[in-house]
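Starting off, we have a lone chain in the form predicted alone, written out as C-alpha cells.
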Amino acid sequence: MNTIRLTTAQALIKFLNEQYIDFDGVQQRFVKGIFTIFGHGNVLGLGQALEENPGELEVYQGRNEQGMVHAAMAYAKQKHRKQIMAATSSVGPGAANMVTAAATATANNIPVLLLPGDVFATRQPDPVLQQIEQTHDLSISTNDAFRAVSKYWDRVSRPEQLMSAMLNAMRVLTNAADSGAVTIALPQDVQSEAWDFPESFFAKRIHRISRRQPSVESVHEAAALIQSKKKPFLIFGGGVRYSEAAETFRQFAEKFNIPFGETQAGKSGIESDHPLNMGGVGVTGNSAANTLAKEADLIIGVGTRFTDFTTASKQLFSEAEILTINISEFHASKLDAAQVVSDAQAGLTAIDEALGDYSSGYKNEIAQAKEGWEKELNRLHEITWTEGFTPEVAGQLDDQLSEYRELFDSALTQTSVIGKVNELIDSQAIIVGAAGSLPGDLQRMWKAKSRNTYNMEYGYSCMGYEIAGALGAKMAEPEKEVYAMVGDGSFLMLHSELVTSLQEGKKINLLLFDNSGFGCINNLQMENGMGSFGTEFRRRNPETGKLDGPVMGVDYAKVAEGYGLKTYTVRTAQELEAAILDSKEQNTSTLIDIKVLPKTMTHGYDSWWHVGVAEVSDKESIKSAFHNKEENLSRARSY
C-alpha cells in the first residue's frame, strides 16, 4: 500500500479538495472554500496546511464565527445544497460562537462543515488557554456543545481517525434526507501530528445524490387519495427547491388544476405571478393561500417539514386529510399523513402518471382568492401611519406612534416600504432575511419575479443571519445584486461580515428597517394582553427605574459609513426611491437606513400561532388572550 506522510491538517485539506458531487449527471467540486478565524487552537495546524497548500479551496477571513457559518449556510442554500463551505475556529470561545450557527444549519437541513480546534488530546498542557475543566469528566471540551446541534459529530484524537471521521462527514453532508451541520473537532496537537496516510484516501471521490424513487404501493395509494378529493391544495416546500423540481411541480399543479402555497424555504421556487401560486401559507401566510388551505379536503405537502408556522400550529387545515411527498421518512410521517417517501421530482412524476385524467373541482375560487389578496396587497402598499392597526392594540398606539414619528421625522410604514422596494430592485436580485417581523411581511407580500431569489432563514428564526447570509448568497451568485432585509434589532446582533464583504469586493446591500426595538415581539406581547415591556429601545427612566424613558435614536448610516459602506438615511418614499436607484450604481456594499414607524407590519390572515399565554393573571386582557388560545387549541390537530 502506497502512503504519503502528512499532518492531520494537511491530510484533511488534501481530502476536501478531492470531494465531488454528481447530481443528474452533472459533476462539480463539493467544498468550494473555507471560512477562517485563526487562534492558537487552529492557526498552526489547519492554518499551516492552508498556507502551504490549500489546493483549490478558496480561503476567506471571517469576522465572527457565527457570522461566517451563517454565510456558509446561505451559500449552500443558494447552491441548492450541491456545494458547501467549511469553517474553522479556534478552541473555546471561537468554537462556542459557532454553536448557534450550527443549530441554524441543522434546523434548516443545510449542510455546513465545521472544523473547530480542540484542547490537547495528550492533556499534557492542561488546562490550556480557553479550556473548560469539568471535574466530573476531563474528556469534555467546548466542542461537546456541538453534539446537540450537529447531524454528525466526531473528535479526531489520533491522525488515523481522520479517515473514518471524514468519510462519515461526507455521508451526512451529501444526504438529501437528513443533512445539516457536521462538526469534526480537531485537537490542536493532533492537527500538527503526522501519519502515513494511504494514497487511496486522497483519490477523487464522487458522491452521487440519487433521486430516491417512491414505492409502487405508495404511489397508487396517493393517486387514489387525490382522485377521491375535489379540492386538494399543494404546499411547495424547500425540498422542492433543493431537488430542483420546480418545473415538475409547476406542470403537476397546472395539469390537475391544483393551487399551491409556499413555505419560507420554498418561496421563489416558482414565480409569484403564476395563476396557481397563492403565496405564503400559514401563520405568516396571506389571505389567498390560507383561505384555500382552510377549505381544502386534501393537503399535499411536497418537501416541507410542516413547521408550526406552515400549519398555523396544526389548526389551519385541521379537517383535511394529509398527503406528503418527502425524501425524509421522518418528515413524511408528520400529521399522520399518507406518505410517499421519495425525491420530490420522482414522487410527483410517478403520481402524475398514476392520476390519469383527474382534475380538481375548483371553478372560480382560485382566481377569486388571488384577486382578493391583490386588492389587500395594494392597500398594504398604500397604508399610512394612521390606519390599518389591529383593534387589540389600536388604543395604545396614538401616543407611542406620535413619539416615534417626532423622533424619526418619518411617516414611513413597513408595508409601504416593502412594496416600494419590491417595485424598484431588479427582478433577478436576491433578498435575504431571517427573524423578526420582516419574514412574515415578506412571505405574505413579496412578489418573487424570478426563481430562487428568496433566501430566508426561518427554520431557526435566527437573528443575525441576514447580513452574513447576504454575503454567502453573493458568493454563490456574484453576478446578482443581493439585499439583506434586516431590522435594527438583528443589525445590532450581528453585522461583522460587512467587513468581509468589503475585503472580498462582494457588494451586498442592506435595507435596514429601524423602528427602534424588537418590533415583532412587541406586537406579540401586546396582542396577547401585555403592555410594552422590554422590547422597545428606550432609555432607563430615573423616576420609575424602568426602561420606559425616551425612545433611543441611532444613526445606523454613520455606523456603516465608518466601515466604508456607501450609506443613505431615508424618511420619505421619495428618498427611498432615490437611495435604491443610486445604490445600484455603487461598486461597494451599501446600507439604507430606513426610519419606519412601529406597528406598521402585516398581521395574521385566517391563521393562529400557538404561544404560551399565562393561565393566571390579574389583567383582563391576558385572561382574554388565554381564553382565545384555549379555543384555538381545541380546534387544532393533536398529532
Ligand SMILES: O=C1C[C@@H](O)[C@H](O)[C@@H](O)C1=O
The other form holds:
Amino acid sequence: MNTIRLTTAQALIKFLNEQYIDFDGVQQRFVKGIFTIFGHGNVLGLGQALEENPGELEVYQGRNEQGMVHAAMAYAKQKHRKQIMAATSSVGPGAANMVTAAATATANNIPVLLLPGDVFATRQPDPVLQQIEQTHDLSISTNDAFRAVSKYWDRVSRPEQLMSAMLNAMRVLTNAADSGAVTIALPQDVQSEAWDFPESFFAKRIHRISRRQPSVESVHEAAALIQSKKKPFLIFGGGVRYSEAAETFRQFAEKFNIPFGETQAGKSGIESDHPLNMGGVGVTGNSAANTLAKEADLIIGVGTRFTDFTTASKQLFSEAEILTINISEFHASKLDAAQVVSDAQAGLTAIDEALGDYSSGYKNEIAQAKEGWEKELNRLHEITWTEGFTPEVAGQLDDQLSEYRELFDSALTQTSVIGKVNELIDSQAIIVGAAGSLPGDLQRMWKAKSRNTYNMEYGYSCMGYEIAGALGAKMAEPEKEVYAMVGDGSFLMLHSELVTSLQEGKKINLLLFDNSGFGCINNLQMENGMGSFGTEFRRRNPETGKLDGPVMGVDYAKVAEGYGLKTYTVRTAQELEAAILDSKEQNTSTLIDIKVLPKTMTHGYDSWWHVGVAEVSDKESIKSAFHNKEENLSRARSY
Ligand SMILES: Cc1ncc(C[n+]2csc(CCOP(=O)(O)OP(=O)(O)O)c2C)c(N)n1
Ligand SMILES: O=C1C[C@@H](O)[C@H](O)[C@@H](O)C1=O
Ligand SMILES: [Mg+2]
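Mind giving me the form predicted in complex with the named molecule, seeing as the form predicted alone was just shown?
Everything in the complex follows now, all chains and molecules, and the chain you saw is the first one.
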C-alpha cells in the first residue's frame, strides 16, 4: 500500500480538496473554502496545514465564530446544498461560539462542516487554557455540546481515525434527506501528529446526489387520493428548491390547476406573480394562501417539514387530508399523511403520469383570493403616519406612539418601507433574513420577482444570521446585490461579519429597521394579555426602578460608518428612495438606518400560533388569553 506521511490536519485539507458532487450529471467541487478564527487550539495544526498547502480551498478570516458559520450556512443554502464551506475554531470559547450556528444549520437541513480544536488527546498538559474540567468525566470537553446540534459528530483522537470520520462526514454532508452541521472535533496535539495515510484516501471522490424514486404503490395511492378531491392545495417547501424541482412543480400545478402556498424556505422557488402562487402560508401567511389552505380538502406538502408556522400549529387545515412528498421518511410521515417518500422532482413526475386528465374543481376562487390579497397589499404599502393614526397592531402601544414618533422624527411604517424596497431594488437582488417581525412581513408581503432570491433562515430563526448570512449569500452569488433585512435587535446581537464583507470586497447592503425594541415579542406578549415588559428599548427609570424610562435612540448609521460602510439614515419615503438608489452606486457595503414606527408591521391573516400562555394569573387579560388559546387548541389537530 502506498502511503503519504502527513499530519492529521494536512491530511484533512488534502482530503477536502478531493471531494466533488454529482447532481443531474453535473460535477463540481464540494468544499469551496474555509472560514477560520485561529487560537492555540487550531493555529499550529489546521492553521499550519492551510498556510503550507490549502490546495483549491479559499481561506477566509471570520470575526465571530457564530457569524462565520452563519455565513457558511447561507452560502450552502444559496447553493442549494451543492457546495459548502467549512469553518474552524480554536478550543473552548471559540468552539462554543459555533454551537448556535451549528444548531441553525441543522434545524434548516443545511450542510456545514465544523472543525473545532479540542483539548489534548494525551492529556499531558491538562488543564490547558480554556479547558473545562468535568471531575466526573475527563473525556468531556466543550465540543461535546455539539452532539445535540449536529447531524454527525466525531472526535479524532488518533490520526488514523480521520479516515472513517471524514468518510462519515461526507455521507451526512451530501445526504439530501438528513443533512445539517457535521462536527469533527480535533484535539490540538492530534492535528499536528503525523501518520502514513494510504494514498487511496486522497483519491478524487464523487458523491452522487441521486433522485430517490417513489414506490409504485405510494404513487398510485397518491394519485387516487388526489383524484378523489376537488380542492387540493400544494405547499412549496424548501426541499423543492434544494431538489431543483421548481419547474416540475410549476408544470404540475398548472396542468392540474392546483394553487400553492410557500413556506419560508420554499419562497422564491417560483416567481410571486405566477397566477397559482398564493404566497406565504401559515402563521405568517397572507389572506390568499390561508383562505385557500383552510378551504382545501387535500393538502399536498412537497419538501416541507410542516413546522408550526406552516400549519398554524396544526389548525389551519385541520379538516383536510394530507399527502406528503418528501425525500425524508421522517418528514414525509408527519401529520399522519399519505406518503410518497422520494425526491421532489421524481415524486411529482411519477404522480403526474399516474393522474391522467385530472383537473381540480376550482373555479374563480384562486383568482379571487389573489386579487383580494393584492388589494390588501396595496393598502399595506400606502400606510403612513398621520395625526390620530391607528397602527396595524392596534390597541397595544397606542399611547406611546407619539413618543416614538417624536424621537424618530419619522412617519415611516414597516409595511410601506417593505413595499418601497420591493419596488426599488433590482429584481435579481437577494434578500436575507431570519428573526423578528421582518420574516413574517416578508413571507406575506415580499414579491419575489426572480427565482432563488429569498434566503430566509426560519428553521431556527436565529438572530444574528441576517448580516453574516448576507455575506454568505454574496459569496455564493457575487454578481447580485444582496440585502440583509435586519431589525435593530438582530443588528445589536451580531454584526461582526460586516468587517469580513469589507475585507473581502463582498458588498452587502443592510436595511436596518429600527423600531427601538424587540418588536415582534412585544406584540406577542401584549396580544396574549401581558403588558409591555422587557421588550422595548427604554432606559431604566430611577423613579420606578423599571425599564420604563425614555425610549433609547441609537444612531446605527454612525456605528456602521465607523467600520467604513457607506451609511444613510432615513425618515421619509423620499429619503428611503434616494438612499436605496445611491447605495446601488456604491462599491462598498452599505447600511440604511430606517426609523420605523413600532406596531406598523403586518398582523395575522386567519391564523393561530400555539404559545405557552399562563394558566393562572390575577390579570383578566391573561385569563382571557388562556381561554382563547384553549379554544383555538380545540380546533387544531392534536398530532
Ligand atoms: C438568538 C436569538 N435570541 C432570541 C430570539 C428570540 N427573539 C425573536 S425575535 C426577537 C426580537 C427581534 O428584535 P428585532 O431584531 O429588533 O426585530 P423586530 O421584532 O423589532 O422587528 C427575539 C429576542 C431569537 N430568535 N434568536
Ligand atoms: O420567538 C420568536 C417569535 C417570532 O415572531 C420571531 O420571528 C422569531 O424570530 C422568534 O424567535
Ligand atoms: Mg426591533
